[in-house]
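Next up: a single chain in structure tokens, the form predicted alone.
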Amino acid sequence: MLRGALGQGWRTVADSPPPGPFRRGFWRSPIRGPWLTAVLGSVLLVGITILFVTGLASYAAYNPDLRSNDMTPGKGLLGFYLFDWPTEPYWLYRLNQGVHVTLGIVLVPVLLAKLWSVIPKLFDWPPVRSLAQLVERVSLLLLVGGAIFEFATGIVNIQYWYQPLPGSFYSLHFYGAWVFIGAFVVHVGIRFPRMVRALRSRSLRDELRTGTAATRPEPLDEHGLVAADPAPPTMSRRGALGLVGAGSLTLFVATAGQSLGGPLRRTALLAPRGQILGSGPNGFQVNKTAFAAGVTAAQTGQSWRLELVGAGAPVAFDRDELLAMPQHSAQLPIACVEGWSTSNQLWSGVRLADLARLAGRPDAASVLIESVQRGSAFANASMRRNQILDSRSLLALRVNGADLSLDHGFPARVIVPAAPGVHNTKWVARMTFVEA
């Protein structure tokens, strides 16, 4: 009798949802349904896969297993794929990070539209009908929450607005990505056959030819996406897809110039470091000025010395002595994790390989580069052997035929092909070459 009473009570609760979004009649859009959801989902399936792969590559580019480079505490199990980041092609990191950031921004309207298309499922009543449904809803929570978290933290990083974050962007974004991709893979595995059936249920060409007046709801579906009592259409599916596409295109125009360069740099309104600073040899972008980094002319003036540490006693050189050494040139850009990059600049200075020999470590496995800057996690960086030995890897003293400006790292900075911009350390004070 008790079991029967409990069962009856449960059925009463299940049949009496609270008012508002928990009732199916609340959702009345005539264009919401499996087909529109599947179209948006297929775009995200491709886009998020690219974002994840380029994100993993970006993490590898930081050489997180080297001294001073580890931006997250998780280079063990989650760092199983790490590899020696190459220096060829020299534009590799610029391309990788440009794709990662620009695509992430462009997908924001698609993500929002996808969440809108499935929002009735977030208010299913009763919330839990079975253990299987409970597992599905938890995975959905991780999927939606993870997507919002990853996109939000990425945008915060692009805008250099770290105050809302409870910790390091690198750790939060890295671990969040793994949680999200796990839920994403489970979700795709469960829903992929359903998505394929939905895509085949209607013709994209026909939908793109159908205006608002001719728009009709999809047939009622067992999953509850189609409105039980649809309202008259105020927008066609063609209009909805066009609106999403226009939003993505607008964001592309307002972002991509920071990576692509050319005339689009002027339209990179969402890229704080994407636009050109001014004219002249040093008139290109910087991540942080000397003033913002707390670097003063006194630290980089006549008393400045470059200290080389290696096999024997440390040796030191002033700037004139470095200029008297054989000078080499390289045409290289600066590319940063936030997605912005410069065009190729003509750098000149002393090769890192030559400095390794002066330090008594011509076959050094890595080098620790330290800046006069203090109080920043990015004041130091480590490079691998392949980066040291590349003939284009320089301790740059001049750029575009002129001395470096203080903002660009005077008296000396590192420039290495395909390396993240933050590892091209400015205001270099010490280089320690280390054996394997």
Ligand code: HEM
Given for the second form:
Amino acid sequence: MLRGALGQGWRTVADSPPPGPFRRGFWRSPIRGPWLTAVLGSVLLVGITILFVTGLASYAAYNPDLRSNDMTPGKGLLGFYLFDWPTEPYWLYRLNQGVHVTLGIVLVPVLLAKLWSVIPKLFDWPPVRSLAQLVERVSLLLLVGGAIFEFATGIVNIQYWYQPLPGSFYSLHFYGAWVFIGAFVVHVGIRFPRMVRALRSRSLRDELRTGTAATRPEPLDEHGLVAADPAPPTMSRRGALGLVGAGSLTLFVATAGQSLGGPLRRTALLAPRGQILGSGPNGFQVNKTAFAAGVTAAQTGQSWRLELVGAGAPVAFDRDELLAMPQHSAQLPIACVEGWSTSNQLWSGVRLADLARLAGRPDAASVLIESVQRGSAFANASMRRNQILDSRSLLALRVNGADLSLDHGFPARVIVPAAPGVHNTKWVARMTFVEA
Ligand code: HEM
Ligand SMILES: Nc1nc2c(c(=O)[nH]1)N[C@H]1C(S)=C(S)[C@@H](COP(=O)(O)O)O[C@H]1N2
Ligand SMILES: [Mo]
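Can you swap the form predicted alone for the form predicted in complex with the ligand?
Next comes the full complex, this chain leading.
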């Protein structure tokens, strides 16, 4: 269509690409081709689907419809799928976010290899051939840009490196996910038959038996992935897949321990909260120390009170009064949104349900929990009725048989099964139980 409109001049430009990557002869790898692209693509198809589902679940785990919880208040219709986050199984968030972050990291080599495998398409010449092709190229821009954006923001976030972000991580990563997934669904919809055909064109088992010397290019394809002028092989397809697999495995070993615990904990060298510093009952990960949070001994000392607000006048208790109430225990992990988690810790303290009763709101719809900490979005959180009423939901005073350390939230912190770590507020000062 464009050709017709622009006539002879365009035809000349179209038929003589500028030198370099715009010419087909520039790309000479003999293993680049639809089969390799399809193998990498099918891994990404499964992996990215899991990333998307666990990502959206992670957002739901915030209970963003409760006041003070929502990090992306402008989400509008994109929150259509939200549901009440359960407290059962208690390890749900630990699993969800461990999978999201670990899988995201492990897929990086696969994503890079996939982009390498299709890079000649970036230099397609002429850049615009028809309207349909223009639309497709724009959608590919959203696809590739969206993938790089989601992976980059995710990794920057778990490394606590926010400076390069132009806005709130939560909103960027949330909106980015929807843009990316839109482009991804379109892309998969268009390319799925081609992917299946390419996968069937060669046998994986045979490829894994073929060394470099016997490696031959795939037959020339109409889409221009296969090199027109292939170089002699320097690596087999088996070698390429092995390299990607080894990269992914290395990343797995260097990060997964932060969520799995056990002996892998010590190999989680790339995870900022992977290792355990210190020992004893309070010897498990601290995300933010009291010092870093600006919480002082004066705020948590003798004068500290827990204030309960509900029906009627507020009531206040000091720590000894809380310790004199019925004490309950629960084995629960801390599971951070950034993917790291502790193994189960034995927490003990007062049930949130008992505090709701003391506040005169045994049937509260939600509770707003506020910390003595000032000036941080992590200093408060809201919990929903199902979370208040779970018998394992505690205002913890002790952990593993000892008083909470200051860094773990002394005098009192919240712990709720299956809730994201960020809602397990430390140094709690006030709880406001509300009816609706
Ligand atoms: C296909 C790629 C990805 C998609 C579609 C995706 C999607 C999502 C979504 C929708 C959320 C919830 C956003 C929110 O809480 O506001 C989320 C949260 C998160 N994602 Fe991803 N994600 C992807 C890749 C990654 C990667 C590669 C990492 C890091 C290795 C990562 C790390 C995180 C973290 C740490 C959170 C929790 C954020 C928080 O609430 O604090 N994501 N993801
Ligand atoms: N007041 C307050 N509570 C807080 C935080 C905080 O910064 N301030 N961090 C939260 C986050 S993000 C996590 S993952 C957990 C970590 O708890 P821990 O440091 O005891 O392991 O505490 C949560 N409670
Ligand atoms: Mo966290």
